[in-house]
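Encoded as structure tokens, the following chain is the form predicted on its own, with no partner shown.
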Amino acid sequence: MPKAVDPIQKRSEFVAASWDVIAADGLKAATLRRVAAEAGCTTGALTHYYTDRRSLLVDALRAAHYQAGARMMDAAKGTSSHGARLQAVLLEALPLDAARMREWRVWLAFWAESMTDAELAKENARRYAEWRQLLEDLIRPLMRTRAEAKRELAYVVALVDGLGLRLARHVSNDRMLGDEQRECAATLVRHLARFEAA
């Protein structure tokens, strides 16, 4: 009797393999053949779940955002204040460990590709809007007015994007990366400290 295969699990494996390829060698390297090889199977097995490269890439981008979002919400659980909740989510958004660094490298590859690919641009914009909405919901209780919340939102999004880019450009020197990660986390915490003091 053939072994039962969980299609959701199998898709997750292919998505994870695509992230590994993209993080290592960029989006163009993520061909069906290369992703299948990374997942340890044939291209035919992969096309049973993804009929073309585009559907795999869109799923990979979507899954990266969902995974990050779920992790951020877990980090926010059990926090004692609005400021602590915002800090937990923003720290979780930075590439401060290997898994989050891989996510950032995947996102950067998609951001670059979305400059010339309308479908990926639309998908990326939708996920980025969800991220901004989450932050706005966390920031709003900390500010007196909606206008102040919008300004703070613009600032923290730029801060996280800038710090994340700063870290994601490091590839080879682990010690330097660790120092940079600590410095970037401290920069973010210093900015948010005023909310705990208020």
The other form holds:
There are 2 protein chains.
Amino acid sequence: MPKAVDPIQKRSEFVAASWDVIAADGLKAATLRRVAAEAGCTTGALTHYYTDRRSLLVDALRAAHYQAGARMMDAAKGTSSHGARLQAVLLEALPLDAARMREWRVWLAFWAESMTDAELAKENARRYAEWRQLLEDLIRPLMRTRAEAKRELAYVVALVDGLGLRLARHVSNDRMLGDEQRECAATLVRHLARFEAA
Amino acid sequence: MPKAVDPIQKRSEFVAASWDVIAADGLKAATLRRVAAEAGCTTGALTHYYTDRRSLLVDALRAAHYQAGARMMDAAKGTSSHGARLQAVLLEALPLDAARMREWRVWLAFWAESMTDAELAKENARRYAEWRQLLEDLIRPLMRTRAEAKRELAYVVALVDGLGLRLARHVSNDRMLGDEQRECAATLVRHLARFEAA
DNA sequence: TGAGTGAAATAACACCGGTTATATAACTGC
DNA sequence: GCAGTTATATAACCGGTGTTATTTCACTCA
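Can you swap the form predicted on its own for the form predicted in complex with another copy of the chain?
Next comes the full complex, this chain leading.
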């Protein structure tokens, strides 16, 4: 019988290596050789688990969404009111620390690529629909009608995307980043203040 | 004496060709050969006007910002109130027609690239500062204090970026795009409704 | 312990990119 | 019309990429 290796574990290592490379040097730097080296092996091992470069990237994108989704579920725990829960989830979405900043840089790279790659676009659209659904469920109890909830959903999704984009677009290691992170968080909190009363 | 050619005109042709390629197939497709072919000539002509591929791309990014800036100045004309002027400029920023959608796709491609290219990041930061300054001047008369204007600035910039990003991320030729464009415009207008009274 | 299996490494292939150098063409001004 | 200058085309070079094939390795289990 063969060597005992957990393929799921192995794949997640390659995915994490992809994230590191993409966050550091962009999607174009995520070559098979580079990702394999980052994971501590050669392309032979990589191609053993991923037939294509694209399949690796699609998996990396999906895993990034899942990881973020899990974090948001955690953030929702431990909140009492509906308003507090929405705020906790949305704040968790912003790139306010190094880990989430890495995630946003990966997303931004994939969003650009999705414009010209149907497979990545489909994967991205699926995960985005889930994210919108999660938010809608959080918003619904705060609004009178379903239509109002839809409107507020479009509002906060754009707000979070715009704030996250602003932070992610920064050059890495910028000294002013901390200030901007606080300002973005404050902008989001201020918008959500209207729900505190409810 | 040499052949009479307007270098500025020639450069703008290459820039426009770059936009077409980037909007259609992404930044990675904007090779020297492809851009030259799109402009109807060979790489020899291109390298005659741009020493590097990067210098071409930097110029394409700068030109995209200038073109958009000029359009917004035009949009500001013919408005009477401060609130109407702000709304006109912000609506002009959204990708609500094919031309502006192409621009947004170019921007999104460059934003992703800017994360790992210091020169593009610098160019982008400069133009973005100008855009923020323009908006701040439009917002200031609508607010009581400078601090309030700053807060509102962060708000609307994030909103426009988020809405534009949502539209730009769409796969091209999507049938539902028109609906989403209307929803995004409505979301922006609804936010600005608070200034109508002022 | 020794096949036999899958995991991983190595290497070759064909292709395409930016860059650079060289050759050709086109036009201006005397 | 002719020399000179620039604009443009052509082509070669080198490095790097995804993919694929082949080889070597390491472990499991009879």
